[in-house]
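This document starts with one chain, in the form predicted alone, laid out as structure tokens.
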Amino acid sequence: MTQHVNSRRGSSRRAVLKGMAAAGVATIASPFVVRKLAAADPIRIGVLSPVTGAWTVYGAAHSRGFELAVEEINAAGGVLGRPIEMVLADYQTDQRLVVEHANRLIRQEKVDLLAGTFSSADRNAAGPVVKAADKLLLYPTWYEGQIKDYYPGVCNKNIFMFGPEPTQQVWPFMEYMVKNHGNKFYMIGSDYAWPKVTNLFTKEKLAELGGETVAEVYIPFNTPQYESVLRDIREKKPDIIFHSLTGSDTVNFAQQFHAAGMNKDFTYWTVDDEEVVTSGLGPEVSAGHFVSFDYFMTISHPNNKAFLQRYQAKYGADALMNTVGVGMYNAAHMGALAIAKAGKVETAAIREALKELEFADAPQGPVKMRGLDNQIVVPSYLMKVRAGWTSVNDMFEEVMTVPSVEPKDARCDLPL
């Protein structure tokens, strides 16, 4: 079941992911009509979804991920002899917008916790609003990794992440990728924390492996023209192009790196263009491209298979899924795991019951919560884009696999 809680304001006027817009992914459809339940009252999720705005092409695997999994769980009985119930807010990809949810969600739709939030800007909004209520958020995005100065929006023991971070994103192949294409890196990412703190945690690891990294550069939001950055990268001569860089900027860069001719001379690997962004660049611009998630839609693993099936039955045979979108799937199934562990739907026994709670059914292969410090223990999947891909059924060559990673412990005082 679902309820949707629409805003009062207009669409928000970030247009980060404009250059995207006619990749052709489906966005979500009209709301959905409200069911009255004739069971006993159901245990509300309030899901914080960019549904509308710039991180629209996001959002559809968003809450449909969250959703499939509610109506899984919903078909086999619920929890407690109770229904989930998925209260749908779209914050519009604003930040504001995430307060103002997260907050009504809370007091006024009376949820029992929440889930969602797209980007770390979003998740450290509602961080400080599920710290004062006292409420769960469950979080489904790959991100930078938990350092205690972001507090309340990591570090919380209030907020649970099951998205990978850059020890079980990035980590697992460095030694591959140094050994097979070289140990010089630039890294070039959009100019916020995520890309940032990834470098961080990538130049640790290069160090350690003996690399070297020739450039890091942060790119403003929206920013047209590469000239500068591809006449720079020639006269390091670097080995990797290590890219972090989000939304239209993504599509810019690779475009005028593709035009430029310098996919032939350097290695491209990125750690954000899943089918998605992929799909935006198009196979002639995306060809040869490393990229590294927890999850991808051609990986070979059985659950996939199935999840897959059941999905695109759902929302029709080419509804593209994304590791957010099963980040959203396993928090919902975790989450109703955990409530019936706890045998209550109260804050404090369900955090106690989600902590090294096994989840065997994840759509990239069983994961598990770390007790330690809330993070979401995964594969982890290096790729590289086939040329002449003709869909996400043939984008991907499957180049390595890492059944389960075990990150580094957060940079916070644990436990929490």
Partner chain sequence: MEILVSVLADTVLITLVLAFAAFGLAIIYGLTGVINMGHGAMLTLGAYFTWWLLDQGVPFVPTVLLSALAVGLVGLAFEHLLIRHFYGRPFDTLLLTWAFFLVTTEVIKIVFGTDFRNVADPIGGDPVNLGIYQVPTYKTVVALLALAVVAGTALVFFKTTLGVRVRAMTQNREMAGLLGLNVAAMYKLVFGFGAAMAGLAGGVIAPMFAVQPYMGDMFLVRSFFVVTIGGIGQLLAGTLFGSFAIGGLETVLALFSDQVIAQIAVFFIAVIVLRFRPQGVFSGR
Given for the second form:
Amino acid sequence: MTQHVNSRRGSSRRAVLKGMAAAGVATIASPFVVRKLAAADPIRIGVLSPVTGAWTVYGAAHSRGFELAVEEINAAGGVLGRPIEMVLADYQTDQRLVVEHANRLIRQEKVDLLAGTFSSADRNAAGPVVKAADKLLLYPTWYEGQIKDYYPGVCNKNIFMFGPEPTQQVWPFMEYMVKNHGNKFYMIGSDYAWPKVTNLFTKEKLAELGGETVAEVYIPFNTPQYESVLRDIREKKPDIIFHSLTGSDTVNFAQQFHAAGMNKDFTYWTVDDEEVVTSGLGPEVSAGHFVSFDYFMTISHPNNKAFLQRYQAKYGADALMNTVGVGMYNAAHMGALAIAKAGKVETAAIREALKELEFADAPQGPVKMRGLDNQIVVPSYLMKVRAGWTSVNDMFEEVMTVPSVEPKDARCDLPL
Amino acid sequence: MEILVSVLADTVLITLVLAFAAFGLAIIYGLTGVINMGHGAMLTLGAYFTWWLLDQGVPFVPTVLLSALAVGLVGLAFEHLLIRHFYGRPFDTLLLTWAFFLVTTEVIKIVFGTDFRNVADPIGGDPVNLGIYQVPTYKTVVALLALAVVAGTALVFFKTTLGVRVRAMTQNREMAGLLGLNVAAMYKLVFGFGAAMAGLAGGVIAPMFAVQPYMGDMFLVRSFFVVTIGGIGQLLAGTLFGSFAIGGLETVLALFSDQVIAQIAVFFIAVIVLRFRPQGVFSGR
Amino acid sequence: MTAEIQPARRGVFRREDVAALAVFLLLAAIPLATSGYVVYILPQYMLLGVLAMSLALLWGHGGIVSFGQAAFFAIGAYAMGLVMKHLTGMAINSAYVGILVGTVGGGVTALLIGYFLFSAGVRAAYFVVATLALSIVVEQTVKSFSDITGGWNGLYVDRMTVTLGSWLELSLFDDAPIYYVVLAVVVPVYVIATALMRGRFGKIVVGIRENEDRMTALGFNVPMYKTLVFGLSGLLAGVAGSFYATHAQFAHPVNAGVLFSTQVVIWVAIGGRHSLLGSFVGAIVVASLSNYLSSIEEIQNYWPLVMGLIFIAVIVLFRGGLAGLVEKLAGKGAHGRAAGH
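Switch from the form predicted alone to the form predicted in complex with its partner chain and print that structure.
And the full complex, kicking off with our chain again.
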């Protein structure tokens, strides 16, 4: 546990130099500024990413979203005259190691704030750490919303949510789906909190719309076989399969659903299968699926075009981006904006500055952090997977867009 | 009636697919005694080779055969470099095969990337509708292939001189050596064949599952149960029964409860079975 | 599993005592010399070390391999978390009750399972798989009863406070106090376990490992001794789990998982399964090493590969783990026997 050389720090240092070269023309008259930036201590942000382990498939987009933003911020001169340094930690998709690495980043790497973790379980593991150390955690993933029971993983004034919760991801499209595709829902999800709470909200709205939930099924992680569920679906004859399986299970299920010839008989609406998963499904299996999220690579917003250009220039034309990567991207930029606004790198000041902060350049369209419950206001998109898609760049077609959705108030002691 | 037929058919399919996935382990663990923690990684490797070869335009059948061959060669190399020095030391081989899992998984990530990879269903099309049961085409082909592979191997094992030698070797290594059998070569052959079977299974099941670097993990623990419940070294009856107990039973139980409870119950039952058949169900003893 | 023929090596014990003293003195000195992350994380690794010891006494002494140690660890962790959460407003310190419930819970569960399996003669690989199932069942149960346990989202556990009647109240929120509390638990656990395994009980257990039939013929109740040593092992894992939960402030189903159970086996194999101290140190070394490797950014995307190569090196270069290596170095010439056979 000694000091070590750090390539990512190296690359961000290079980025700083590049940024300074770009800014050089403007600052030729005042070399003092350049010297000051180069000499300044960096602002250190610890990033907890699932680089290895079960969520490794999400790790790349997750860490790259943040890395790209940091590079952009530094190229533009950093924050408060200081560059940002990203210190990446791989927690191997193991909640035990989230605790270890969150503490390592804070105590040993002396980071000023934290960003990342992927699943709600990971975030909940980091919750007590950021509470005890009084550091911020910027969390990027779509999730189940906040309920006081899970404090300090949620309802924690030090945690800011950059991903949508069910009332943003699902509710805006319920009426459309029920009207056009039927009101009998078959709900299948992984056996944990996010699918359960998502279904709870969905059922509530469905009841309002006069619909009916014919079944609600939960599947343990890493299940290879779905025959009994498929049989149950045929028997109960729903209109819509409302799907919230995650990880490999979503691919396993969709592939067997397709192999059973059921794609044509049912409407398939998933709130999980972003670009990473849909690539794994392939064009035949995923054709015609409805997917809803706050971000897709194929959305036509001008912010996204510019964003993807930068992203693919850095990571290659095939590099995947998704809602989580964009959550990380926004978290980095909004974190930097908040530090600039606060004028100092100090938890309470950044926290206050993040509240009600707007970010107009977000790839999915302008977003805003709520002051009441640290929850982001984002656009929401309903997409349909294009038949015969060839890459992430033509995977989805827009069905419906809501430019800005407020979440339901968190069920915490508000304001946070 | 309809439900009975479909549950029965599903159970058979699940059992055979799982038997396929576990077969490589049944060979390596059952015959050489190596607790192969790298079995999952061998499946994964087979799936990735299959994905890569298909991507190069190789047709499906030669692709899976080449994948089996490639994983078999990897297994042989691993055996030759490390494992052969540690036969008879099961917990050293356990560590070595765990290291094999770690290293192989990371190499897969470096070479093939961390994204999900997609292997399309080579047959495609709708299931065959028999009125009372919709036959999923590809899965049925896989199940039949599994049956052929397991039964074929058992035939070789029980009816040929090669099989007699292998059995002699597993029952008494020293004696086999005294009788002039080349025990080292035999172990190598068995280990390589087991790895090739894992590679074949990985390639063949790839169209039904998510291809990602930890794909094999899903089958690693299940395979150990299959092999142990059936009885270590019981290639045919043991593998098939174990697969039914771990895979098929889950489907039957899921009829009466939800899938979560069914999965817990399966492992619970596995412990109880071991309590009353402490050497596996098909043990000779 | 083949029986590991390992005659009791009386001469080694004294050396191991010296080594143990050195290790614990070193651990006691660390917070005096430094602060920060090392002082924070070491108690967690020490508790993983206790978990490793729980397997070493089972495997090294008893010749019984368990892939279910995480199950008992998780029972300890969740007992601690749930008792501390729900048992409030009592005169007694709820953390003490939690530790008691966690420890006894781990021990009693192991006793019951052990009795169930050993009385029927389940052994070797079949026992391994039964304990593997135990890990899975506990993990799935904890996941599924989410109303109580928090399910996959995990359970927040408070930091305990040490109280002694009304005249002592010591908050453990700072790194150093909880470090010493954990050390004060780990040392007696090690001493008691070592004493037990060196005493009559341990000798019988080793005797069973070496020749079960002979021990039966001599009139020993073999299944009972196996059950007892398994119960002891569950007890140790339970203690480790309950303190771990309050230190990490989080309990999660992965604490019961197969992967975690496998890691325990790896630690013990690396540390040396015949030595309680070796496995204790093995856990700390492997956990520190993987923490360190995963923090080096040059290899961050493939550090498990480096870890795998290190495992291979350890097995190929020194059979018998770290303890075997140390012993070989220390006992060169004095003992003809190579360690670890």
